[in-house]
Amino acid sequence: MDHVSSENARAAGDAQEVLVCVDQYAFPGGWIKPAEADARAQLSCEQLEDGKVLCFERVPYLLFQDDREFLLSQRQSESRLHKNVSYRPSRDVLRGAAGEPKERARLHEIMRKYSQEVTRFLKQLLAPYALDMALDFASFRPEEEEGRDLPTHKRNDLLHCDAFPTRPTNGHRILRCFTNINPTAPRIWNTTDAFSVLAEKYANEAGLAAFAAKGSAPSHPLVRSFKKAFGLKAVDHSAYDRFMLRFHDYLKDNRDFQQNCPKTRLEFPPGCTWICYTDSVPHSVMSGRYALEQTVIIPLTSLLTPDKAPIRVLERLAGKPLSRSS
């Protein structure tokens, strides 16, 4: 598939249906009117669950200027195993970085601080989620996305909803916080119809009924032993996780969808931070380099409107539970 563009995306005015500018929150104090903090935090969670993208004109957490300048000087490893530089907080491990050991150590330290600061910010901003928020990977994305040479299923410029091959969520939500640290150029996304609309149109064609029929039984002990013997992760995927991985690939493979679906262009200028549920906000990255990102997992039990979660949308279409906990 040729690289797509955002030339035919809908006018910027349509972006206002998706983007929510958060102007009552400022670093380091948080919500400008403390008496309204609880209500505003709840509203922010509801907006995210409704498929909105929350935006901040300035970085709403601590990010030192010298750290930002160091990041702008970095490049990514040329290994095709790593699409981005990743930081794994639970193990304090950095992957995909290039440079000399001293540079990698500095990058490791910066990513550790970044992950800690963004987590603090998200827990303050989205207080209803704070107690049960689970920290996932962070990443640094130094490469230019426009025209990037990647396999189809790893391409960022094709519209998709996120799913993790090695970290199944069992229906819990993927919430991601991004910051454009590029000093001169915006990061450009396209988005399209909401997940519920795409699921209604494409889920059956993508095989939802078959995934639902197979269910979410754990893998056989012999299979798990075999995987461990070869150094593979012995993780169990629910029917939901298996379908979402398939749906991610289906959407990227669907040439008609990629070329002809309605698109809305979202422009994130230098210094902008934005947050959304990337498992339900279809998105593609059309251009931009030098972005930071932190992922957190939000349990279904923490959601204010759980019926809007992708797993509930798919279960209504399938007529069957898609996880062992449904």
Given for the second form:
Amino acid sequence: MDHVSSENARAAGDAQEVLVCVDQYAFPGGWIKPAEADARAQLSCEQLEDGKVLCFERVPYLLFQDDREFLLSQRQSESRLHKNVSYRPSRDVLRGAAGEPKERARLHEIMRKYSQEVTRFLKQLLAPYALDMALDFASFRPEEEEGRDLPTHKRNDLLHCDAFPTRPTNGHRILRCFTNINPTAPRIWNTTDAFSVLAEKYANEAGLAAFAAKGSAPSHPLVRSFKKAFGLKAVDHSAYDRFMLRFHDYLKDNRDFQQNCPKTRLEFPPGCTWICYTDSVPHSVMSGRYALEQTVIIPLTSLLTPDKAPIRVLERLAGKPLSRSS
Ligand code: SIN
Ligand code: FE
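Form predicted on its own done; form predicted in complex with ligand SIN now:
Whole complex next, starting from this chain.
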């Protein structure tokens, strides 16, 4: 592989350049040729780190048909408070679910099982990450995405890279696995130039230098105790986290970028599962309903090509470290 051009990342091209169809892995056996398992797992990690979207034609983990049917029978009331139903594996808590207690309990049970099964799959597929993969939230997305009425920064039909306001990563990576459980309609995404290209074009204008200059010092003890008194989590955001949140909003606010940037349409048919680093693969969802999603956090130290991580891209641009540990 040409090292220089892969490091500089692609310009938005056609879907074939972004999507990697994994046909050598199937449920329940895993990699079809066990002798190749290590090499294929390594290649999959490298492809993800290179900004590719791995996809599977059939669900590559255990998902029972009656659970899928129950999910399809759910329609959550349109709410601006909860974009989706979310499940927090570490606390076994379900949020944003509508309906009777009995229905909510069934949904909770399905999400718990989904989270366990999809995590087992991710650890087997991406073996080099397995040991240090940290579980984040899972979600069920029953609403039609086309024409959703959400505030600008929550709109997912605008191109963006993910950053979580309440869960700073300090430079670690956001890896997400989606499954389209809709039996008839695809889920449609758009993507555009890779993160490194967008950062080079827009990071200055989004204020990278000022975020880098301010550094990553923990917040003042008074601010922390104030937050605690109001029941808020006193999480510290590194310069990287602050910039990534700003960049997320900057891209969604930038009309010229949203209208005129080159777009690549990605179509995920019924039953398709796909995985990518959504902190660096710019994405917007244009239509589709009924998706399952699990987020995991991959530490920088687990990456096979850490220089391609957004924090390293931004540090090269800023000429300064953007987290306490980097
Ligand atoms: C997102 O923008 O992170 C969500 C994409 C989707 O729901 O398909
Ligand atoms: Fe997103």
